[in-house]
Structure formats: C-alpha cells, structure tokens
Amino acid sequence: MVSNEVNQYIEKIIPARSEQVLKIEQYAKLHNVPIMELTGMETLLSYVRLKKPKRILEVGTAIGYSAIRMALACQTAEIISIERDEERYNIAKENVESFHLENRITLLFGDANELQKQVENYAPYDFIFIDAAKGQYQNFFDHYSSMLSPDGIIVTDNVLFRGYVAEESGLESRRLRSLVKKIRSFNEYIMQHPDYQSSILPVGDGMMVSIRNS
C-alpha cells in the first residue's frame, strides 16, 4: 500500500471528473456506499482502455459508479452488472439512465451466487470485474471465470483490505478477522491458480489482475 501522502498526491493530479460523476461520488460518501477509491478506479479504467473489451461482467454494482465509469472509458463496451441490494440496484438504475447508458449497461438484480444461468446468456466476457462481498470472492471467481473469453482479464478489488491481510493487529472484531482470513485464502488460491497469471497491485484497496494462460 502506498503512503497517504503519495496517494493524496496522485488523487490531486487525476483528471477532473464530470459534475454527474462527482454527484455519484458525493452521494456515496454521504450515504456510506462503498465505491472504488480514485487511484484504484483510474487503474481499472486504464486496463479497460487497454483491453477495449466488447463485453464486461461486473459482480457488485452498488449504485452503478464503476459500471458507468467503465462504460464512459470504453464507448463500445456492453456491461452486465449484478447487485443483490434492492435499494442500491434501484439507485444504480436511476444513475445509469441519467447518463443515457441503459442501452449498454444491463443491471441484474439478485445474488451473484445464484445468477450463473442468467449471466451465462450474455457470455463470453472479455473482462470480469469482481467487487462485491469479499468473503465470497472465491465463489464468484469460480462461478464466472468459466465464462471468460480465452484472452480475457479478471480484476478483483479490495484484495489488500486496508492492509489487514498483511497485519491484522488491532482487529478486535471476530467477523473482520474471519473476513481477512477469507481474503488471504482467496489471494493465495488465485496466485497459485494453474490457469491464470496473477499479480496484486497496491493501489486503492488492493487490486488483483488475473490473465488467463494462453
């Protein structure tokens, strides 16, 4: 993880976002909705721009922030995004419509562990972004990696979890300690996965980039 000073410096020089995008960021901050940190978001968008995927699967819509940002970064991409929280799903719909992106962003309501058949209708995916319940990351990866195109990329967010995967001292909550163990287990599982070459980037809250072996 980079120092706060370095992170703040990077955030200061990130290109300005539109008023519409800033409005979503402000809503997320005000209502404690977890969205990607700016440095992580910019890194994700760089991969999207480089890959130029035709179809993206996002596991974890929240209020539509990252789906909208990816759609704006790649004008030809179609995005399928899953959200299980009904209130956030409805807000995401409103946000997507406010950007007039409903023809390129399809929102699916439900638990990502239960929607494989529905998601498969849109497969294959050139790019999969996992940013949902961290304790379920391995399930999500196993459910949807089979729908990845041969030269596809999977990006998973929050894999460093505020640095606690390296040092969990100070975590008094049993639930958080259990979550840290699950994230560690996922990281080790993916880094040793025989079908993927993966790396962890210390940006945002930690980002895993997994590229299918050719």
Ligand code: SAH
The other form holds:
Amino acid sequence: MVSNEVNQYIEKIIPARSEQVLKIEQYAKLHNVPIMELTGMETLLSYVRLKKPKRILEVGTAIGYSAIRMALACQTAEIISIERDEERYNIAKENVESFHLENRITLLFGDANELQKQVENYAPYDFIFIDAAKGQYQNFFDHYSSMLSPDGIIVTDNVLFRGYVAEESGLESRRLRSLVKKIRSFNEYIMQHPDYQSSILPVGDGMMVSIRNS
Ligand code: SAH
Ligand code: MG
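Next block, the form predicted together with the ligand, ref. the form predicted on its own:
Below: every chain and molecule of the assembly, starting with the one above.
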C-alpha cells in the first residue's frame, strides 16, 4: 500500500468533483458508508474510460456513489448494481434519480448470492466490479464470471484488506484470520486462473484488475 502521505498527496491534486457528487461523499463520511476511497475510485474510472463498457455489473451499490461516478465517466455505459441493505438501496435510488441516471443505472435489491437469474437478464457484461462482502468474493466470481464477455474486465476491490493479507502473524481475532484466509485464497485463485491476466494495484484498499482472455 502507498503511505498515508503519498495517498494524501494524490488526493490533494485530484480535480474537484461537482457539488452534487461531493454531497454523496459527505453523506457517506457522516454515516460511515464504505464508498470507494478517492484514489481507488479514480483508478477504477481510468479502466472504465479505457474499456468503454456497454454494460457494467456492480456487486455492492451502497448508496450509488461508484455506480453514478462510472455512469458519469462513460456516457454510453449501462450499469446493473446489486445491494442487499434496504436503507442503502433506497438512498441509492434517490441519488441515481437526482442525477437523472435511472435510465442507465438499474438497481437490484437483494443478496448477490441469490440474484443470478435477474442479473442474467441483462448479460453479457463487459465490465464487472466486485465491491461487496470480502469473505464472499469467490462466490460472486463463481456466480457472475460466466456472464462476462470475452476480453471483459473484472475489477475486485479491497483485495489487500488494509495490508492484512501480507501479515504473517499478529492478526488478533479468529474472524479476522478467517476473512484474510478467504481473501488470500481468492487472490491466488484469480492470479493463477488460466482464463484471466490479472494484476494487483496497491491503491485504496487494493484493487485486482483481471482481463479475460479473448
Ligand atoms: N461500491 C460502493 C461501495 C460498496 S460498499 C461505492 O464505492 O460507492 C459494499 C456494499 O455491499 C455494502 O453496502 C453492503 O451492504 C453490500 N453487500 C455486501 N454483501 C452483499 C451481498 N452478498 N449482496 C448484495 N450486497 C452486498
Ligand atoms: Mg470497497
């Protein structure tokens, strides 16, 4: 991971967002909604701009911040995004409507482990962004990677989990150790996967970029 100083430096020179976007960032901060860190967000947007996906699947909407930012960064993209927390889903709906993006962002309410049928209706996806419960990444990958188009991209957030994945010992709770084990195993699985070329970027909380062989 980059140091705090470096991270702050990068954040300082990232161009200002619109008032409307800032409002969502402030809401998230105030209510402890774990939206993407700014440096991670900008990096994700670079990939979206390069790829210009027609259809994006997002696992983990929260209040719609990353979905809205991706939609603004790529005017031709349609986004399907899944959220299981009802309150967040409702706020996401309001936010999407306030940007008049409801024609390009479809929000699905429910557990991503149970929505394969609905998500399939909009497939294929040329970009999948996984940003939900870290312990379930393998499940999400198993449910949705078959809906990725050839040469599609999967970006997975939080794969370095505050650097814990690199720690040999000292992880206090059993729950933390078990979570770290799952993330490591997912990371190794993807890095070795014959159908993808992957790299891990130490921005934000760690981001895996996997490009499917065409
Ligand atoms: N991508 C968002 C942040 C998502 S935070 C942004 O950057 O703006 C992760 C979200 O995933 C949380 O709101 C959580 O409720 C949701 N989530 C976790 N596990 C999930 C699951 N199995 N199905 C659907 N949503 C899930
Ligand atoms: Mg995240």
